[in-house]
Each structure stands twice: as structure tokens, then as C-alpha cells.
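Shown here is one chain on its own, the form predicted on its own, set out as C-alpha cells.
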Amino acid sequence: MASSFTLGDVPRISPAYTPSSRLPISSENDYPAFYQESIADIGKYWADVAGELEWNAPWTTTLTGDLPRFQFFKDGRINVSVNCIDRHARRNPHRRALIWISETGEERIWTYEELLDQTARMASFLHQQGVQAGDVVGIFLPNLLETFAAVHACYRLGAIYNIIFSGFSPEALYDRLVNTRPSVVITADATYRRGRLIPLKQTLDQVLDRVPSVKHVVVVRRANNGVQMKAPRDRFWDEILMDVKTRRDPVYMEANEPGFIIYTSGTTSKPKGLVHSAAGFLVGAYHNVKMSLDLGEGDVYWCTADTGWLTFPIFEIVGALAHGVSAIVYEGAMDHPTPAHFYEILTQHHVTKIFTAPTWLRMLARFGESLTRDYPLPDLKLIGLVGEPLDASTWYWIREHIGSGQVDINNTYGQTETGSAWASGIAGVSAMKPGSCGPALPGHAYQVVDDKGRALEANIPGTLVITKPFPTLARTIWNDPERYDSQYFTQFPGQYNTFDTALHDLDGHIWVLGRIDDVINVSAHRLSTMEMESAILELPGVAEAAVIGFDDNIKGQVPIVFVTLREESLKQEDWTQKIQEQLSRQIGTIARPSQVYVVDAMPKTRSGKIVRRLLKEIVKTGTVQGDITGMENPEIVDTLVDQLKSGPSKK
């Protein structure tokens, strides 16, 4: 699998952030034996995780079985919401757990007492209305209080919860109920994003009626806007926690029983139902959190994800509060009502720690430096990453300019299937390199393969497989288990197939390139997209930047360039010639695109990642046909088809 990617010289950087007692290695000289030991007795390094937690009763066995077919503690019993809500009351239940915010300038605050008493009588509503322990209740709300209250309220009772993006159309809604077949959907009456007001339990009713398993619907009030309420099915929150006064206790569950399902955003076929286990989810997102952010009780910390994507269980619903954190939930865009809003939060709250993607730090790039002039952030010591690689540019535009250079930026590697971000520095102990997604985290064995799956030197690209079982992996397809099967472990059996192209370097950090099918196949030499696009993000002006593959009767492929800017006043400059001379420049002439774009903004998922499937669609066909209810910026697909029109750019 030959590829044009090289890593130059790529810069070791020191942290400056000081790792606490918490973390098991303090200096980066103790990794690779540590790392090492860990992935020799898999079982042992994860029993030692999982001991740092309260179990109803231990396990006999600490792994069973391999990839696919594995169990982590067998027999163990557990409780996922006594472990990030109760623990941390018991010992201070005025603690802050949630510091809800929203775009409208509204807060409401929980602490962890707070948090306790919604959930267990949430819990207590649900089991009278007959859910039990694996049964699914469904949860289609955005970041609000109550959507951590209702997802533990289902760990409570050991009930699954199928947790939705609020940002999906009624048939995407559909097809993840009606698979599921729930009985209890959990909903909000309306959510506000970017000023516009979403009617979430509208979006509901349109699809009730061909979902008759649902048989009671729980409202919560965000907007007050006089949704239609059909008795006896419907119900408010409050209304409910009005009567509903006894705390439902805990139901401890077997340890590798379902937790939750959460489908991949798949638009093109057939969205996947991923199944966690509930344990197995708790141990990982516990040990991820800990490692990547070293989150301690004294932080106050911030996941600016959607409640929708797997990022936001992981790193703050789970992940953040089995730490006993403060943690900031947000409900809208973060650049509304102006961009210094994002600042001020972080400011006013004295946030210590976030957790975001790539392309909010590019916006923050984009913003310009008068905003951090403004806001210096003495509070702020570290970011984690996911979702895409971060180029090396905005790195280091981010650590010079936020937090007074003080900031410590770890970009981190995960799925929906992996249920963590298992590639990523260790908080305080890593070194830094901008573009790397980081080492493997301990307990995590991987390798670079190639097509024959023979393991691959460093700095050679090739499949990157995972070869050992570890808690978070997702265990099986909702209702489709052979496809589980098929997809992941059929082209390198007994291994988790990624389906992303990746490169380890010499120091054992991870180079994600792209999906295997964001390759471009020009004149038979095959060119990373993401490598493009960090050539081209290295040119002053530029904010974002896509490369898409496009079909070509003599070369195959050919690469086509899509671009933001930094200032309006920059379009007046001749973007086609400084891309393909860079691109020419940093990987060679058979990268130069044949065509440019520059575009007002581009098409996101509220995730951040951009779709780069619709600048594909509107190039070959001129349209979208696809599903865009989803997205960030719905909107601006018409302005993008306006702007392809007329043609690339030229001087």
C-alpha cells in the first residue's frame, strides 16, 4: 500500500502541563515498557483499571475469548450510574457535577446531589412503566441537564439506551426507533441552535405512528412552545418528578450485558446499531479520560460535542463525571450569538480542560488573534482532540496564542466502533508532535498492516488493525450480528479492521492519513487527501480546506480543492496557482489539483467534521439528493451549488 506521505522533520514538544499523582507514569522515558507490559497480559492491565472502581460483586475471570468473540469480567456485577453520580455524592453532594449553558445566555446548574435525585427518580418513572433490565428506552434530546439524568437513569435499571442526535430528520429518526423497537422515548419540547428554534418533539410525531412499540413519551421543557401533547402517552418532565418522589435503587448487571446502542451517521446505506457493553464502556471511558486529560475533581471541564456522538458519552456523560468533575454542557453553536462567546464562557467559568475537534480550533484560527488579545485564558492548561487529524499550522497557531502559550494541545484517534480515543499522548507525559494522533494508550495493541495483513515497518503506510480485545470495542451490531462479523473481521481475521490508512513513526506515535477510500488514485500513485489538505493549510490565509478525488479519463483521478479564508479580502488573490504550486512543492507535481475552489464556508456535520461526500455530489451532479438534516449548516448547500457554478477560482 504505497503512499506519498512522508514525515519530514517533525518537531518533539515538550508538555507544559504538569501530570498529577493520578496518572501511573510521570515521565515519557517510562512508556514503552509500561506500554508494553500492558498489552503482554491484557487482562491483568485492565483488571488493574477496573479495580479503581465500585463493583457490586468481582469477576472470575478478567478476559474470556478474542477478537471478535471476548468478555472483560466475566460475572462481575456493576453499576455505571453509581459510579459517575453516586460515589461522588456520597462524599460531596453540593459538589457542581453540570453547568448547563446555552447560546440564549440562559444557565442552570446541578450538583451532583441534584443530579442524583433526577436520576433515581427518572429511573423509578421508567420502571413503573415496566422497563426493565435490557429493555430500550429511546433518548433523543439535545445538550440539556436532563439528557445525563435520562441516560443514567437507564444504567440504573440496566435498561439500553439508544441515544439520537437531535439534529436528525424524521426518517433518519425513524429508522433507528423502529429498529430498536423501544417503548420509552425521551425527548425535549424544542432546542435552539444558532437562534433558531428546532422542534425536536414535532420531529418526533411524525414518525410515532409507525413505531407502535412506543408507548409512552417523557417531555422535557426547553422552550415552552406549546408542543401538542397526546394523553395518556405524553408527559412533561417536571410533571412527572412532581409525583414521582421515591429514588429507584441501583440494578447491579453482569458486566458484558448491552449498555447502549449508537448508530454510525451513515447516510449512504444503511445505518449500524453499535452495541457497548455497559461495564466495558464505564472502564474504558474512565481509563480514556484519565489518561488523555488527566480530569481530577478541581477541574472544570468542557466537551464541546453533541450529545448525539459517541465523543460526548465517552468524554463527559461517562468519562468525565466517573471522575468527579465540574463539567460545562453547552446547547447551541458556540460561535452565537458572536464568535467571543466561546471565550467568555471558558473565562467566566474558569475552565481548565476542554475536549473539541480540529475544525473548531481552525474557526478559533479564523476568528483571528483580537479575540485571544482579549481573552487570555489563565486557567485553560490542556485540549484534547478528536474527530480528524489537526494540522500542524493551527497547532501551532493555537499553542502561540491560546492560554499565553501555556496550553498543552493533545489530538486524539478513535471511533464509533473503538467506544474510545485509545490513540493519544498521555496528559503531561507525551511529547507533542503536530499532525501525530499520538501513541497508543496502554491496553491497546495495534499494528499497520498491509493488504496481505503482514505487519509493517515504521514511517510505512499501510491498514491500521487492532489486534487485541480491549473494553470499549463495540461488541456486536443491533439485530444484525453477522454484519458485525463481515465488516470488521473478515479481510484480516482475529483482527479489528480500522479501514483507515495510517503510518507509526519511529517514536511509536500514530499518523492517521484517512479512510482507505480517501486515497486518490492518480496515474497509479495513490495520494493522501488528509496530507493535501495540511500542505494546503500551511498557507497563510487559508482556514479549511478539503481535497476530494474526481473521476478522469487519462489519470484515473484527479484532486479537487475546496478552501476558506481567513479575511473576505483575501479572495481577490489567485488561490488556484499558490494551491497547486504548494501542493507541488510539499508532495509533487502529481498533486497539483485541477481545480480550486474558494467558498464561503463548508458543508459540517455539528460534530465538526466536514462532509466531503456532498462537495463531491455537487461537483459530479450539480445537487444534493442525500439526507442534510443533520448537519451544522444545512443552509449553506444551496450557496455551495451557486458558488460551483460559476466555476473555480480564478485571479
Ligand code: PRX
Contents of the next structure:
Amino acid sequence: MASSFTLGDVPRISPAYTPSSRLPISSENDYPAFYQESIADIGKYWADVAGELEWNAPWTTTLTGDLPRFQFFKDGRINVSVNCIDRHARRNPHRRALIWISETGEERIWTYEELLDQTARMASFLHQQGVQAGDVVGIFLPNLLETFAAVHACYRLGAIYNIIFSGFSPEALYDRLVNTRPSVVITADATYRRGRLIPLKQTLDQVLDRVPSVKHVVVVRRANNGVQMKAPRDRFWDEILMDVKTRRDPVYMEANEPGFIIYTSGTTSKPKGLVHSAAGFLVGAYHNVKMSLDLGEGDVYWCTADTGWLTFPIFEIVGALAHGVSAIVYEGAMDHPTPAHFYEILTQHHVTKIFTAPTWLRMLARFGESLTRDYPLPDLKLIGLVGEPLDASTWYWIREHIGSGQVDINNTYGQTETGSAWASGIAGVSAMKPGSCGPALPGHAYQVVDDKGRALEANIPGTLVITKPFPTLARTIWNDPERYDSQYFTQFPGQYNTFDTALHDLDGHIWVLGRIDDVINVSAHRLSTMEMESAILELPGVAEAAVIGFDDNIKGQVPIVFVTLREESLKQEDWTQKIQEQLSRQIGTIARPSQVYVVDAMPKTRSGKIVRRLLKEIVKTGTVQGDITGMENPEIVDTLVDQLKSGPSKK
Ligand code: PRX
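Form predicted on its own already given; the form predicted together with this ligand follows:
Let us now look at the entire complex, which starts with that chain.
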């Protein structure tokens, strides 16, 4: 099935950022040997990383077992909140840990000492309510300061938190709560997004009668929107902390105990509650943030993700705090009230590094150059991102227009299951290749394999698999351990299947071409939707592109293209012809789309992924039956249905 794949002549661009002495290597020439050594003795590599953290009792064995059953740092005892908060509060209590900013520009700041105080007293309260190590606590919160204290209060007690995206509908929330059966849920009265009030407590109230496990609800007061409080079950966070004066001491947990449960994002069908170990996740997130961003105490850093997606625990709640940074916590939509808001925050806070999603970079390009001229962003050095393919043309636009033209872009690849973005350049060390996800980080062994599991050579696309354990890999699926094995380890026994198609090039860079089901098969030619989307995005005026494969009796599948444009006036042009020509030219006539739709906006998940399955459903059935909860813009569905009824762009 595999055929060779031409990436074209992708330049290697040297990073402008100078890495700190924190990083284990400073030159790209040292990477191959360093990487090979790390893979040859995985246990030793991760022991060195884990040794940079504070343990209460040492481990006896670094790594036992193999995929899918393995243990890191067996018998070692550690507490995550101590490593993310107490360590820094001891040395530097008045350092700003968190800077919360709302859409309307309000700010609240917590120092490390304040974060410790809120965390340890909330842990006392949870303990008083009977929460013990190993119990589940539901966290249904947006990006607030208290969210960090809620998560770390659970870590402090060794309780397992189940993080639930605050944009979910009551039914989606219910599904998760009945699956994890928490005794306490921590929520907020409401949150704001695009200026709209989103009544979280009210959403929770709609399901609590059906979730008898919940005995206590803690409500963070955000909007004062007069929520109903049912005594004695419901109490406000601030009132609780007025009563609870004692700080709970940390519980040191064995390193393989579960830390949290997170459900996979909405691009897949039935959600799975992935279970991550507390210590493994800490060690891996600490490592990920260090290598991908080289974060240190001198940084003002902003991860723009939402609490409900794994990016935020990796790159902000755990990984960033483990490095003692000052982190921005933003609630709401970044382009609200205007696209300038994002630039204002970066300017005002002298932000040095951000971590975001490709969709946001495409939005920045769509907003245009006048903003980048108004806000020169002299402090910004590095932009990391994860989540979906980043096309080369957006890469170049960002590099040229954002900041001084010297901002490095680190496109990383990871999954909710892998717990870290393990394909990634090393900040300031790895050369950048626009469109690639960088090389594998040390300590992560992988292969690209054919359908029979045979390793493929460079430049041949196949399935990306992980061949050795690493600490952040999810350990099981909550309440469904068989599904964990059958889903991920059946096709290639002993190897974790990512279900992504990828190739590695001669420089060892990994190119993730899309989900297995994003690869479309036109007349027995494998075409990557990412490759086609990148070619379309090269056309001036195109802001976003999505390609889906549609069943065709003759060709097996034919590509259908959706685009949004940078300006309304461009709609007059003949996009069908332009895109057909472009794809024929760039990939071959085989890639000529049968239909091209110019739409006002793409349907997206809150983590910024275009929901291609929804576009497919509309094309196929003219309507949407599936679950659209958790989408960023559910209202776009009706508009898309109408737009598609009027047919493709003129031929
Ligand atoms: O298909 C890959 C895509 O996103 C999927 C993982 O989604 P999620 O679990 O929501 O990610 C959480 C991130 C910590 C992958 O299977 N993906 C992610 N990053 C990239 C990507 N596709 C291409 N390039 C990337 N950089």
C-alpha cells in the first residue's frame, strides 16, 4: 500500500533563540547520539529527568515491564503539587505564579505563596469532606486561578481529578460524571466567552439528581449570577476558605498511582476516559515543557489552551508550574472583544513564550498585518503549538510578521493518550522545517510501519507507532481496561498505535499527515488531506482549508474542499477553478477536488480542530445528527447546512 511521498524541498531554518544551560544539549549535531543513547536505555534517561524533581522516597526500579503494562519509578514516592508549587513558594514566595486575565481586561494575580495557601486549604476542606487518596473529584471549571488550586488540591491529597471541559452540554457532563462517580465536584457559578455568560453551575444542577455519588459541590464565584445553592451540598469556594485555616500536608503517592482522568477530544466518536499516572505525567510534562520551550523563571509565559484539553495540564497547570514560571491564565476567546486583545496582552505583560494551536496562528494571519505592525512584540521569542497540521504558508506568515521576524515556531505533536507532545523540536537547538513536527524528543521511541507492522524507511508514509514505554503514556481507560488494550495494542502487538499516518524524513523530522481516517484513497492513490490543505493554503486569499474524502463509485474516494477566505470581496473569484488548478499542479490531477465550497467559517472543536467529520456528514446527509456539544461554534452548523444547499462555488 505504501507509496513514496515527496515533501518537496523543505528548507532547514536555524533557530534564532539561544537555548539556556538548562537544556542537556546545545547543538543540533549532538542530537542524534543523545537521542540514540536515551532510547538504548530508556530507564536511565528518565531516571536522570526524574532526578531533577523533589522525591520523598527514592524508587527501587526505574522501569519494569513493557507496553502495554509498565511501571516507571516503582516504589518512589512523590507529590505533584509540592513540585509545582511548594518548591517555588519556599524559595520565592512573592514571585508571580499566575496572572489571570478576562476578556474585558480584568486581572487577578496569585504569587506562589498565595497559590500554595489556596491549594493547601482547599485540600484540607476536601479531606474534611472525606476525600482520600485514590478518590475521584470532578473538576468542571474554565480557566480561572482557582482551577489551578483545585487541581493541585487533588494532587496534594493523592485524589484523582477528572477534568471536564466547561463547554460541555449537560448530557456530555452527565456521561463523564456517571462514569467516574466523584463525591465532590468543583465548578464555578459561570464563565464568560465572547461576552456571553455561560452558566456552569446551572448546567451541573441539571444532572446532579442523576449522579448520586456527588455529595458536595464547591462553587467558585466568578460572575455572581445568583445561582441556586442547595445546602448543605453546595458551598462557595471563598466562604469555605474563610472557615478553613489549616493547610493540608501533602500525601506522597507511589509513582504509578493514577493522577487524573481526561476524556479524549470530540474529533473521535465515543469518548474514552484516559487515565494518566500522577508521577509519570509530572516527570514527562516537566520534560516536555523544558525541551520544547526551555521555560525558566525569567519567562512570562502563556498557554492559550482551555483547561478541559490536555494541552493545558501539560503546558500550564503541571509542566509550566514545575519550572516555576509566571504564567498567564486567560479566560474566554482570545479575539474578544477585538483581535487586538491578544496583541495587547503580549505587549503589556512582556510575554516571552506562548503555546497555542495552529488554528489560532491561521486566525492571526487572517486578521492581517496591520495589527502586527501596531504591536511589534519585542519580547516574544518562541511560539509552540500542538493539535493539528500547521501548513507551511501560515508558518512563514507568522515568522515574517509576528514580532521581530525572528520568533521561532515549534510545531509539536502529541495526543491525549500520549500525555505529552513527544514529537517536537528542542527549543533553540533543532532546525525548524516548516510543516514538520520536529524530531522525536529524547526518551521517546517510535517507528513508522506498514500494515503488517514492518518498519518503513524515510519518506515512506505509514502508521506511526510507539515502540517503548515513556512516563506520560496513558496507563489505561477508566472503567474499561480491555478497551485500552484492544484499541491501541491489537493491530501491532506490543506497540502503541497512534492511528496517525506519518513519515520521518532524512533529517529525522516527523511529518504527521493526518489521522488514518484523514488519509483519502483516490483511485488507489493515498493522498494526505494535510498535504492537499497545505497546497490550498498557499493560494493568496485562502484563510483556512479542510479536505474530506467522499465515497465515489468509480474512484473509491474523491476529495471535497472547504475554504474560508481572508476577505469577503474575494468570494467573487472562481475558487473551484483556482483550487483545482493548484491541486493538479502541486499534487497531480488525481487530487483535483470534485467540489469546492467557500464557507463563512469552519466548524471547530474548542481545542481548535476543524471537525471534518461534521463537514462530511453535511455533504452526505444535508444535516447534522451527531453530537455537537463541545464545539467552539455550534451555531455555524445551520449556516453551513444552508450554504451547502446552494451548491459548490461556481465552476
Ligand atoms: O491527529 C493528530 C493531531 O491531533 C490528534 C490528537 O488530538 P488530541 O488528543 O486532542 O491532542 C491533544 C494534544 C496534547 C493526533 O492524533 N495532531 C496533534 N498535533 C499535531 C497533529 N497533527 C498534525 N500535526 C501536529 N502537530
